[in-house]
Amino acid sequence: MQSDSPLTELKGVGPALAKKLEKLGLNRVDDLLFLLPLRYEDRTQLVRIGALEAGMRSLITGEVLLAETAFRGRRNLLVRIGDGSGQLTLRFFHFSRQQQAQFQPGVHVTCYGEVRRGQKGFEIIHPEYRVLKKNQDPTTSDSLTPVYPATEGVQQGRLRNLTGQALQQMTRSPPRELLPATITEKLGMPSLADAIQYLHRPPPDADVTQILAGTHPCQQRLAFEELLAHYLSLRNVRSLAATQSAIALSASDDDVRDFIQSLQFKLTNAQQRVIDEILGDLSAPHPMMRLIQGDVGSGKTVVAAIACLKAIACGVQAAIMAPTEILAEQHWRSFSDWFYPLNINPAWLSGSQRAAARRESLEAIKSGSAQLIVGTHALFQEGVDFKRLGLVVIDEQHRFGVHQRMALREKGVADGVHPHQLVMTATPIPRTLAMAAYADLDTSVIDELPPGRQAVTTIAIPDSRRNEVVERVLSACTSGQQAYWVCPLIEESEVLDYQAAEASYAMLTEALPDLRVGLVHGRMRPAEKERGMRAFKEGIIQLLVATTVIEVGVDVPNASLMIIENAERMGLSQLHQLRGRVGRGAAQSHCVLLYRSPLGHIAKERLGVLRDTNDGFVVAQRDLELRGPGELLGARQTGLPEYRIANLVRDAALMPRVQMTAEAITRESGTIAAAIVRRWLGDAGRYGKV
């Protein structure tokens, strides 16, 4: 099987069609083999018209009895056919004169489509059909007919023809079996060629339900190899790092020890363990690539500060990148408070900076006078030159793609020396997902909360009881506590019926005239957001109405109550993140999930999980099961690989075996490992080369 063969080598594929096929991710002939059907149609047997039932998708043959044009609001072509057992109408809304002329009385046709009840009996709207020649018998398929993902300008018939050509090529030149026979035999998997052939052209007796569920051995065979390819590609990044040089940050730990002793709180055992792991990595002459997982409030930021302090003490720069300006600003303030007594002033860099301030920051970064740089993705953009970048810290890793964090890392490469890299996430990741998404990183887990922190009590209330919730806010704030009121949107939307932040702000300001109410949302200028957040942190504002911009990074110990509007529309992990903004002080904290009735099944489950547990790992596992990995890790830009066949939730049980197989293949043959990555990911290896 020639993996490099372009699609234009197939019959009927010119440049124009090739461009359309690109939208489906089809560039090579092999890509067609991995474009699996969405569903199947049974055209292996003819169904008599008299046996049809509404809702059936069936293959039918019959003689044209009548063809006429009717005007019922719009022009219709109605073709009446019969087979002796009954009659059926074929209805076309879009047709040409030539098409109409085909349906002469006495002509026999074969057609396929979904049967529905019409005004004069059963009918099929826009069926697929073939006009038979004189004395030609109708034909049926030997296998189930695939229905592929489509794109504009590419019909199903064309895709079936092209996949048919690709399958013929595969038969003449079968794909090389790259998986060890011991693995496929142990898992009861067919050969790659047999699996591909079966899934594209299943026999009539195939268990379609099992195929569509993705649990058929043929599907599992492909999913296993695809998971393996992605895992190997990420391991390539890790292996490459092991061969690269980094500055060994091995000077005395006196600065770190003094800093820890100066803190107004005692580090947890989990924090200390993770710090030891990081300091061990930083002392090596190879770049650290470590992920810190920790639930909201577990103290990841101070751990990152200690890593930065170690880097600065060793004479190199440290950079911290956050996905939003609010979170980056929070880090800038925290690090400034910690480091100012040490004569270290963090530099700030973001996309919204004024030109003069940006120039000043860029000069300080380039000259090295800025030892610690805090910012957004602006840190890895063109024009940012570091003097001697030794450590890169990336917060909320799931908001950045692999390429984005690698781009920042590459910024610091000088004379072949790479910076160390530390990434953090407050979205706990189930082990199987972490194995697939972060195989290029060593993982540390801060699995202990600071002493004295109480679990947040969570309740779900329909928004018809909004007045009670407003009274609860008044009670909390007049007793000296503060509260958040979180809304999904900034303004009212005609399309979405969410309670918008500005509308909630207006309502609460009127309903609670004795409270100091503030508003923060993503469309505000950074200075406005900064003023609002600082006023809330200092207690000037008692109730803060906000969008989900406060999801991460905001730390106000006196805030003990959070109200979340339209909680049924949000994902579990996002709700858990928001809930983590309270419960940071000594007072018992509460989270109220306001929802609009009636609740759907999944929404009810989701809110139930939040009520039952404060454990971020339990929440993450349920979110993974309910919504899938892409949603759990944030958004499309996460960099989580898009799988063609595998599904990280469905195929989680394969991951331990994938990991073992990857290690065995890497040990025995780097050539085979590279071939597996190339088969599924193409030239770039998607992650292995950045």
Contents of the next structure:
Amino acid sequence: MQSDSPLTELKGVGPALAKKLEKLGLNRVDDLLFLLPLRYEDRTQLVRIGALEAGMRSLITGEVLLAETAFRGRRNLLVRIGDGSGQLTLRFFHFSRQQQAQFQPGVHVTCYGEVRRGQKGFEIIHPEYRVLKKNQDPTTSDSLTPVYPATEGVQQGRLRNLTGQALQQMTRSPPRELLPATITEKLGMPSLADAIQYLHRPPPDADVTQILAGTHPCQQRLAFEELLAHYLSLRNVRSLAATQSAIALSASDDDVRDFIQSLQFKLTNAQQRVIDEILGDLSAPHPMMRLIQGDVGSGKTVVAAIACLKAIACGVQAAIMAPTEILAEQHWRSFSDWFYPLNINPAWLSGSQRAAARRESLEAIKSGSAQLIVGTHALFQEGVDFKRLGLVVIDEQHRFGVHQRMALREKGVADGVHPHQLVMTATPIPRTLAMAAYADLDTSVIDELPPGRQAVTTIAIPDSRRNEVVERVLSACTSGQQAYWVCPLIEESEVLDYQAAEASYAMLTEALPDLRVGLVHGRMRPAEKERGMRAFKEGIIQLLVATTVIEVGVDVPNASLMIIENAERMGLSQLHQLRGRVGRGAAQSHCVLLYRSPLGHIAKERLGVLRDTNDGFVVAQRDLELRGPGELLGARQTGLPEYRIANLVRDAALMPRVQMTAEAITRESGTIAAAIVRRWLGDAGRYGKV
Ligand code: ADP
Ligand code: MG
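Can you now output the form predicted together with adenosine-5'-diphosphate? The one shown was the form predicted on its own.
All chains and molecules follow, beginning with the one already shown.
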């Protein structure tokens, strides 16, 4: 925005306070403008005591009638005030002698707080208050009072003061209007400065409900510009790629054709179409930047393998990176099986590798004797030198943030030549979201599952019928099938997560003494996890108890039953992903969603979606609709950028217009586009420093 000056230039901000504000992400004066209130208090009018109702947060004024201390467990200060229409008690648990002395009968006070029903009529506990001087009138605010997101040690009053100063600065030198007038007029948008001013200090008659829902035109105005900034920034990366050079991988397609013929299965039409798109990109002298979206089990790996094969046939190295060791190992096995007959040497690189093995891999990567490199993000750490990296494949890209994706793009650059990049995700996100999140990528969709796949039959059963479910596991496993038991996801706590898994494991081993039960959870060392997964894959373990670590990619065709505990607490897309672990073999597969009753209306509907469809795109769309405002897809989970004001779920509908506007601006003025990006993302443009 306009003022890049440090916060210490504001009155009352010293280094100590500046440090606390930093925790709120506030570094410059302008950052305060984007710190929007969480809610508002109405101190624009005085409410008569006689008109109060329990639960109201109101500004009241009155005369002190009586002040006394009372003991009820601890000492309370009770101040009774009246305004002619009624009486009210102010109750303090903590108070100083000096405070006590203030409340002399006859003085007037104004106070603000939440009204509740006490023993003797209404009371307010620890109100904010002010003792009025003689003949002083109580002051009301001209605007609603903002309540900001709190940070330790910074009082609301202070934040109001600081945002007030920032708003004054803004009024003195209003930010330049960067959106084209055609857009702001067509959409009836307020100016940037008006929108900011309004949201920080709404007028008394503002539609607060609308603001809290995030749909007020002023918020939409800001969200629009922010989404636009991110979009433009990603598009920059994209158009930059068109000017960068890459090795054109354009040798004949014979190897690819032979490989496809050697496969045990016939590619689906969707796979074939996507492969053609990729081969087209690869043959150009500019880096490919393509995203493959494909539901779980749609066969993305073989498509990636074909891209790698093409690269290797053209004499360059290909690298494939997966987010977990288990998944990388699985790729290692598939790729080894496929490429062994072709005399292609893969190298393995992961974080848990022993030093000697790592050194050997690094040498092979450097000398070029390793044509294909499979691994985790260890692939892109310091000290990994590729001989001639031509293609990078990133699997399950939603596990990596958007910034990581950008960083990787730079990693393989040698002599100004960029590797081609293929990213794959099984989290199908609705089109509008994809527009925002992947604006730097071309997108291909594998919208078809290999033939013969059976849709997974999904049912929801209350927790109270857990015994029946255990019986069902027993009969499935006794008849030679395998099952997953997925434990409740406990957000934000790996420890609880793992305890829950241990508890389920104990319960199941006790209930099913004749079954071979294994346990895999997020706190195990990768090697341990791997051992558990392998034992399951080899059929040594019949029932695998797991936390959601099994979410991505594991392939055990003999597993045909999945139980998911506390399903009501998980996201729909995540449940869909989990369920994709079964239904990979010939047997009819089932997924049982265990839930804790009673289920709320939305939860019921959510589980119903999974029962009704096996299509990941439909699931994602319904997920978006049902979540409603306020519940943003986490950036970590989805690889989506983080926003200050916009909320992709809430504001998804803005995207088509954002896209159109971006195109118009780019066509008309590069400097305006750059200014918008700078305003919201800072000088680095945040993505792909260019
Ligand atoms: P995802 O898209 O979830 O990564 P995978 O690539 O792991 O899916 O494929 C799932 C399974 O389907 C693998 O066992 C794979 O070999 C198999 N597969 C892939 N394509 C086909 C196909 N066209 N026909 C039959 N099976 C296939
Ligand atoms: Mg996969």
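Numbering follows the first chain given and starts at 1. Everything numeric here is computed off the predicted structure, so don't read it as measured data. Between two forms, the rigid core is the largest collection of C-alphas that superpose within 1.5 Å.
* Does the C-alpha of Leu512 move 2 Å or more between the two forms once the rigid core is lined up? -> Yes: Leu512 shifts by at least 2 Å between the two forms.
* **Core-superposed C-alpha of Lys133 shifting 2 Å or more between the two forms** => Moves: yes, 2 Å or greater.
* For Pro656, is the CA shift between the two forms at least 2 Å following rigid-core superposition? -> Pro656 C-alpha, core-superposed: shift of less than 2 Å.
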